[in-house]
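The chain below stands alone, shown as structure tokens; this is the form predicted alone.
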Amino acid sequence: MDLSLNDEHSMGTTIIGVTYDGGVVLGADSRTSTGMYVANRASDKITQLTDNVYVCRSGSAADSQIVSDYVRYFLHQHTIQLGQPATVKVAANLVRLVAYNNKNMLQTGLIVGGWDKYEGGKIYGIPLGGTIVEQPFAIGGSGSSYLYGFFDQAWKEGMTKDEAEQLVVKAVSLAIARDGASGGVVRTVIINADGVTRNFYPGDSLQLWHEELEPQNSLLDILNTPSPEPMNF
């Protein structure tokens, strides 16, 4: 098997933005691969843009981080400039205006999801290449590939909070469990009218499907657990 280090290597991730009744959830796994090497299994794919929008990235994880700094940098401008937070629509445009004007250097795939006073929650999908689509959900990375039917089955309009973070945390957990390239923990952010929740649910805490195995203790863990006391008769 040649592993050179010159080759191409398959990046994949599971990222997904999805609105309800009164905001959005974006929701994201954690591992971040080089082929198959985990280079970092507890990443965090949900970047802040400002305080009232993120990003979910997917794809090189240099481009979408470089990516998120340049449109984080012109959005705190524009925040100075106007006097009043960007919209969602307004840090969308600006992820696609960078995404598309260096289409032939990045190999990104983001998903912009935030809450504005003017619109409510909003979801944008910037595919490869800087296309810019408004969805009610959006699902990105190599995960991404297991869950459409599941979203056609499960999304619906009107969803509670709860209900719409239940539905991210499902779908990332059933990519997991289906794609090589997502795992470790599932990571989401609430953002509505009251601000910014983020939650953490660890791997060993998921659903298990599809016949998974049951989390077990890594050898380093047994070999660090002290050995029982002697017995004395």
Contents of the next structure:
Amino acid sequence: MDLSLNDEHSMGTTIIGVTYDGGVVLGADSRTSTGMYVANRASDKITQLTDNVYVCRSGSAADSQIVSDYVRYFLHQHTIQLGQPATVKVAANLVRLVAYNNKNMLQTGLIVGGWDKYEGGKIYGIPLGGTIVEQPFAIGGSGSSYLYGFFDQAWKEGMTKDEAEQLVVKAVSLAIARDGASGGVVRTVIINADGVTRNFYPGDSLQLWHEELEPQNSLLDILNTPSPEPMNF
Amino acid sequence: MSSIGTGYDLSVTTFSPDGRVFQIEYAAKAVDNSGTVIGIKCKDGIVLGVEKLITSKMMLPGSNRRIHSVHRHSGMAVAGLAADGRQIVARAKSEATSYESTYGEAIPVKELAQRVANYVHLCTLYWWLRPFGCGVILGGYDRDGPQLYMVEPSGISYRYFGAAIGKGKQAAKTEVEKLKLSEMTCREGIIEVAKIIYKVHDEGKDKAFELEMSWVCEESKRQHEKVPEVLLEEAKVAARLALEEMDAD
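The form predicted together with its partner chain is what I want next, because the block you gave corresponds to the form predicted alone; please supply it.
To see the whole picture, the full complex is given below, headed by that same chain.
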């Protein structure tokens, strides 16, 4: 079996950004793979650009890191020149410029989210190629394929902070269950007028979904396990 | 005040013994010889007004504009050498569009003023360039509200409630200081600016003049535009009336 251990580090990934009434919640899984080998099972894919703007990274780990580094540098200079924190829109536009102008060399999808005093909480999706789209919520990465239907049903306007975070954790957890390139823990970052809060949900604290067996200590326990329950909401 | 800087005034890269750069001061004189330009910041926007001196009866009214739009949300009125002013306006327009291309939002007025000031200052640093012979009043409306800036030939830029440059600037400043700007709307401001320009115009020394006005305010949907014809006429009538009343005294 070929593990392709010399492949480029890639973050299969599930990344999510969601606005709520008063700010944004960003969420991501934590698996970084080289081929079939999990190079890092607890990576942090939510990276800081400024005090009030963060970015979720997916695709090539190196590419997304370098883009974040450049944008952090430009934003820092911009903040000094302007004399006040940069807006989320400006941060997203700088990310877009780097992604678009280097589209032939880069392979990374990003979600920029943050809060500023003029527009409040905002989410911008910047997929491969360098389009920029402002959205009430955005999903990205290989795991996001399994979440389109889920969000169509579960998303609503004007959620509270806790509702939004629970939605994000649930969604990442569902994607991890189905996407081989996503896994590990769920990390969230909440950004609002009061500041930034980071949360961590270990893999075993996540709800089990349809067909996922209970953990077993002995093969003989198979004889005693009840049949799996139907999915609840 | 004014003195001849014999020997120290030949180049903009020479300081005088008392620490002045005479070339820059002479550039400011070019501004002082031009028609008066006024800018005021009202509670809902900015009004710019220019006393455009008419040098020839053959000139078409409305030509030789002294007020230019730099971006959707901001405009500039120039005093002094008109050709120099055109360069500054062109540069400001270019800065505004390049900022928007990079950052994806309209350039904040403060940032625009800084860039214009830097550019004007640039031309005071090299012996092979001469300073700009014009001053500029820049008014704009961005997400922080209406703002008014003035840039001098030295490259200094300050933010103002009311500013005046050109021939009648002293008299104009006195008049502007009498106004209660924080309670005035732009509609009222237009009338006041017209009155002041008519008042400071020197009938004896200069012959005819044309009044040019622009605004950027809530009424103009935060876009910089010429004051609508109807309002401009109203303002001119009110200004002439006020002048007659004064003369009658």
